[in-house]
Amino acid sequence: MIALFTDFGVDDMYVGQVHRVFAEQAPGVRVIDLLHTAPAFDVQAGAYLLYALQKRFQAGDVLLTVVDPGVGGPRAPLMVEADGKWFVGPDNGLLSRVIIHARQCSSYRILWHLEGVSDSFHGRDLFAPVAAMLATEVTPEHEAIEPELPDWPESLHRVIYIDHYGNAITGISGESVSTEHRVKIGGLEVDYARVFSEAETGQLFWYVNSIGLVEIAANQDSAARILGLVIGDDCRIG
């Protein structure tokens, strides 16, 4: 299986032009979109969504990763065994959460390259071929490497998704905080629900979501239209 983890929207001509390269260079693999609406350029923020989503899939598996506002620049394209599942992308911190909390982990800068490579779509034309051939098998010319591992949190004290619901994901891991804990955002302080059905119509609460983070809602409206929110902004856990 290909899962596809990026920021490159679902309304412009990119997605497409990724999932044709899977269809040439690996026919009969099958390829599912996880997230095609990381926030732009926002590698942090990526980083911890891709973690908590990716604890899901199995060895064998290989995930495309791409946020990379530095495509064409200086920072390596990465390749990762991750307790034995794959992730192919830029080396830009993007996997950083990844290699951290992974038991056992080899990173490689990738060497093989294709001619006519697009300096502004490594997405499209370096790193799909070399997912293709990941999940064919085949393993492209690599080298090992020191992949860049930002000082981030093991919590991320903000705001790094809003969904269609208006629903805002934060970066705490829900293992970091009790029941009793209230979350401040938005200038008011939030109490804890363990599901929309246990806050009344238009409530706010925080919960733990399915992937394991801390979620501010309302129950049947919107969290971040009532608190004004917007991806980036600080919570706090009192």
Second form
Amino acid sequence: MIALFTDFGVDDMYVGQVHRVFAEQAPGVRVIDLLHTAPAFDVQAGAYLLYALQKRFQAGDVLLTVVDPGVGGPRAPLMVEADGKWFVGPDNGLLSRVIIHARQCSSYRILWHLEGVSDSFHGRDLFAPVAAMLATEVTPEHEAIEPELPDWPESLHRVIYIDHYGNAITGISGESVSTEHRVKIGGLEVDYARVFSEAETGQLFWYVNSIGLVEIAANQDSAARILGLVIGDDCRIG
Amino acid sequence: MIALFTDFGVDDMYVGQVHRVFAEQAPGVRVIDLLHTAPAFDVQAGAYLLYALQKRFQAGDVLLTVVDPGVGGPRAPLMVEADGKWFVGPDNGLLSRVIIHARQCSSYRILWHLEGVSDSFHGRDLFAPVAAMLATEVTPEHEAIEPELPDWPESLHRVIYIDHYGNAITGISGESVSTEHRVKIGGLEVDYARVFSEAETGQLFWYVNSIGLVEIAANQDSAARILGLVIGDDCRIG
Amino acid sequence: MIALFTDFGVDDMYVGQVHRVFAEQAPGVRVIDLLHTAPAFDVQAGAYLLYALQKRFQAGDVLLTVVDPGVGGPRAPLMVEADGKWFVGPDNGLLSRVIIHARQCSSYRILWHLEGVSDSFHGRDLFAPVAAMLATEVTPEHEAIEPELPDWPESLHRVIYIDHYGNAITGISGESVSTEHRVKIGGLEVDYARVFSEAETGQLFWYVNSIGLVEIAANQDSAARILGLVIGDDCRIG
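Having seen the form predicted on its own, please provide the structure of the form predicted in complex with a further copy of the same chain.
Zooming out: every chain and molecule, the one shown earlier first.
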């Protein structure tokens, strides 16, 4: 299985061109679109989202992971084997949370490249062909590298994603909080509820969401609209 | 074939996680995204949309159907065999139009469950694994149930969907109207046209759309913008 | 491989219904969503986008191409074999840039049709079944036709797409410009940069994008917002 995690957007022509590469170069492999709306240019938010979302994948799966504002510049192309899963993407910190938490991990600079590759779309021209190779048990040319590991906290106390319901996902690990805590966000303090249907309609609450992160929500309403939240806003546990 | 009908949105990480389950648990089965923008939390609109959209599916197909504001609460998990098609989703009325119109129909409470399942994402953790089983001819544990059948009309006289062109789909069956009728909506009365190209550019009209429902449209323009429509607005046949 | 290029949108129920047809009628064929957000009703913008995007496809591939404001009217249903690739869609100019640039090209009116087909969704009811036939080496009934070839320029000096980053894609061929040129757009003159990371954060520049077209961008910012651009805006090379 190949899974795609990018900021390419679902509306544009970028994802389709990547799928064409896989249809040609890994025709027998299932490809799934995990997320294409990682916050644009926001490598840190992407790193925490990716770490949460990749936990259910298994050894042998290949994840193409691209949030890459520095494409065409000096950042290295990276492939990482972490607990048997392969990750392919830019060496800019996006994979750092995966690398730090892996029990076994090896990081490599990708040396394989095509002639005449675009300077602006390595997702299509470099990372996708490499992911197709790894998914079909071909090893592209590579060398060992020390990957970028920014000095980021274990829990990130800011909003890293707002979904179409208006739920605000934070970078705070659900394991670091308890149900007596309140979350301070958007000028308010929000109490815990186990699940949407335990809150009144329109009531704000926080809970540990299905990928293990603290999320601010409102039952059948938009927490982001009620609180005026945007990606990057701070939150505190109190 | 497994088809997905949900309000999970196309932008977010929910659909991709469901696809990961199918890639793992029903690897030989084709999965298609029928609609992921059913109006959020709006079970009634979803029920009429789903009934119209499922007609072309065939015996043996499995539809995962989730609009589920009560997830984690007391509503039952449901699997329904209707005219040989399987439907898997919450027992909250979403499947009621399918059940009422089926020639042969059996409804079951799903008893199968995973330990440690999320309280907020039964689409991924309960309904998707059950749909994968049904698509691979495994029968999950179940018992007979009387499903929720709300007292809703045969035709629903409100807007149940607005598409990206600005066309407004109603819950009115095309079989219940004739071309001499006018549709009263947004303070105006709109005449029939057979097809877009028979209306003047920018002209409002109604027609029976490709899924058999009365739809308000404007040739190469947005009927929703012209009329100021939102989902839930009333319409009348006059 | 079947690839889809349409203005059906990614949010709505149109793409999913087309995928159902392929799952039924071409079950062994991979289907990829190349682009579903071609500008609605804008055949000319679609023609230049499609020509740029189809270059990487190969002989034997089938492209379903639908931007079809005249659906249900007199325009012919068209199938085109261009350099071994098949294109299926309306005969309204959408395929004209492909036809004009092909080394070998044959155009046919599609005579095959289903009884009781919808008047409004030929993408599902006519073009998709024909694409499924061509992808499975069945030839639908057809006759030779002279396709619509509008008198359009080799490079189109207007914005034909704005992506979710805010990059503005023009219809200007990258081969027709050199790096000393400036692009006049939105009241400003914009200089060339090779790649995003060579521009300052927030700085406007133009470059030749990954599908060979001149594109106006800003490093980690939205060029469309900065310049107030919409699809159709003029641009000039100076």
